[in-house]
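What follows is one chain in structure tokens, specifically the form predicted on its own.
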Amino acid sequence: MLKDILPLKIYTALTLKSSMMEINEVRLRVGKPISVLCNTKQYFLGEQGLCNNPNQAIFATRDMLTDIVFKASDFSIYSINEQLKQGFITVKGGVRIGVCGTVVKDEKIKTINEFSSLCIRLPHLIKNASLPIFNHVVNNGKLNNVLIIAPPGGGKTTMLRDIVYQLSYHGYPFNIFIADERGEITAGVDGFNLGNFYDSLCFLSKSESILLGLRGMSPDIIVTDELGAREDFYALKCAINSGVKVIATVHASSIDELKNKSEFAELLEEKCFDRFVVLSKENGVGTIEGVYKDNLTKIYGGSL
């Protein structure tokens, strides 16, 4: 998909010395050298590939950014304006483009134009990424409510995808509903093959999507990414109180950081989650730092 939206010069440079499977994100800032996060390390992008010298890098222009957004919208900015108003675009294949620029608004945001920065995040389907912790998701046929904790770019969504895939691969016929607010988990209708037993709603708020899924799809499991808004927690509690299991993610670097998030106080107090999986980038994206029980005692990984 990147080949369809990036200028040929940039796409060619990206593929000279690196594989797309190694690249996590590409950042373009007007008047600044293009930067690339590759295997959790930051580089600049030169005409001969990744480099460490900003003076050898390709510099982004406003025309370059405008062209990328135009192509990402399939040549119709209007068609993606609802996403654009939220500060991102998700294109085929689950590639998410974060957008900065000039906000046009009256009482509400109408659009973003005069683009100044783009953050292009590449999703990766890594089979078996969840195997080390899979028996903490489901054990002897019993599902747990699981919260995956990691810093930005720590592998939360990759882990989430593989859990969905592994449930199907191992023959568990659970009906899985994916509330895919930004289209990143499934990569849309023609995106990742995550098995035979999932349904998804894309580009709808997590809270609305979860409640629609509960009413319409009779799921055994609800899967969603990056909890944050108060409405998300209300919807999750509705699901859990209905007997539906939940597998979700949140931005945090540790259990202690999670405990300091006021939004999670009630969920932690009521022990809504049976297992907490903590990831980091310590030894590469998706490093499993530990698995914790509902009382936040460690049961897997590191020093117990």
Contents of the next structure:
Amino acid sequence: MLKDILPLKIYTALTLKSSMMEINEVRLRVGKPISVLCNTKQYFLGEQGLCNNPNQAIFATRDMLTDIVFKASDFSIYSINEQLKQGFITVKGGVRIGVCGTVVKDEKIKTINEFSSLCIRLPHLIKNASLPIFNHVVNNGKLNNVLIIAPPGGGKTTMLRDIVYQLSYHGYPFNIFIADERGEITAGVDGFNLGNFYDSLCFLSKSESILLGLRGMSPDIIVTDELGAREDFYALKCAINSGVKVIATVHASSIDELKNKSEFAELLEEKCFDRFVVLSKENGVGTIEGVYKDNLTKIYGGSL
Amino acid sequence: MKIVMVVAVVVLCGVLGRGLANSYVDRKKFFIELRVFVLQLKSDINFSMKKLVLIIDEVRSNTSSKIFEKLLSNYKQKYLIENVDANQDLFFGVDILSESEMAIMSDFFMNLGKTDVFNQNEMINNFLKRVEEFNVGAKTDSDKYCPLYTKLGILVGLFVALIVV
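The structure above corresponds to the form predicted on its own; please provide the structure of the form predicted in complex with the partner chain.
To see the whole picture, the full complex is given below, headed by that same chain.
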């Protein structure tokens, strides 16, 4: 997919010395050298592949950025306006492109144009990534409400994806509903194969999606990514109070950071989640820092 | 026999005259279809937000102008599939347009899909004004030159018949 949206020069340079499986993200900033996050290390992208010297790097231009968004939108930027307004676009294969530029506002955001930065994030399906914590998700057939906590780029979505896959792979016939607001978890209709028991609703806000899934799909588990808005928590509580299990993720680096998020206070107090899984990039993306119980005591990983 | 020959020569020259005016008819058809395309674009971009390729395919399958169909086909192939940035490819096989018409159309097609819905709308509205002008010009030319060329053909036919017979 990346081949279809990147200029040939950049795509060729990217694949010269590295494999797409190693690349996590590509960042393009107008007038700046293109940078690549590869195996959690930051590099510049030169014509001969990844390099450490910014002077050897290819510099991004505004035309380059416009061209990438143009191709990513199937040559119809107007058609992705709703996504652009939220600051990102998701393209085939689950590739997410974060967009910065000039915001056109008229009470509400109308659109973003004159793109100045793009952050292209490549999704990875890493089989068995969730195995070390899988018995905390489901134990002797009993499902837990799980919250995965990690900083941006910490492997939350990859972990979530593998949990869905493993549930099916291990023969648990739970109906899983994925509220995939950005189309990242499943990578759309022709995206990842995450087993036989999942339904996904893409490009709808998490809160609406969860309530819709709850009503329409009678799921056993609801899976969603990057909780943040107040409405998300309301929808989540509705799901939990309906006897549906929830596996979700949130941006934070530690349990302490999570505690500081006021919107989580109620969920923590009511012990809505049975397990908290903290990930970091310490020893590579998806390093499991620890698993915590509902009372926030550590039960797995690091020093107990 | 002579009468048959006279009639044949006159009809033949009349048809030839009409044939010479074909480019005016093609231009008229072309600009009518272009206008339909632009209106369709405007509606699809504003309401259904359909992708450009789908709009083009739809218009291509319904257009009655082979030359306009050729233009859309060039645009789709060169810009949306091969993604080549070569201006002249757009008008390959489209030889009824003037330099200035080509320049305006090229500018429009090169920017199609490249901006947000608001800028696209503005661009389409501006282009639509030019298309209306092209349409009026092409219709006037067609209405003026088609009968003229046909009449001239018949006159030439009569003249030839007079000399030969």
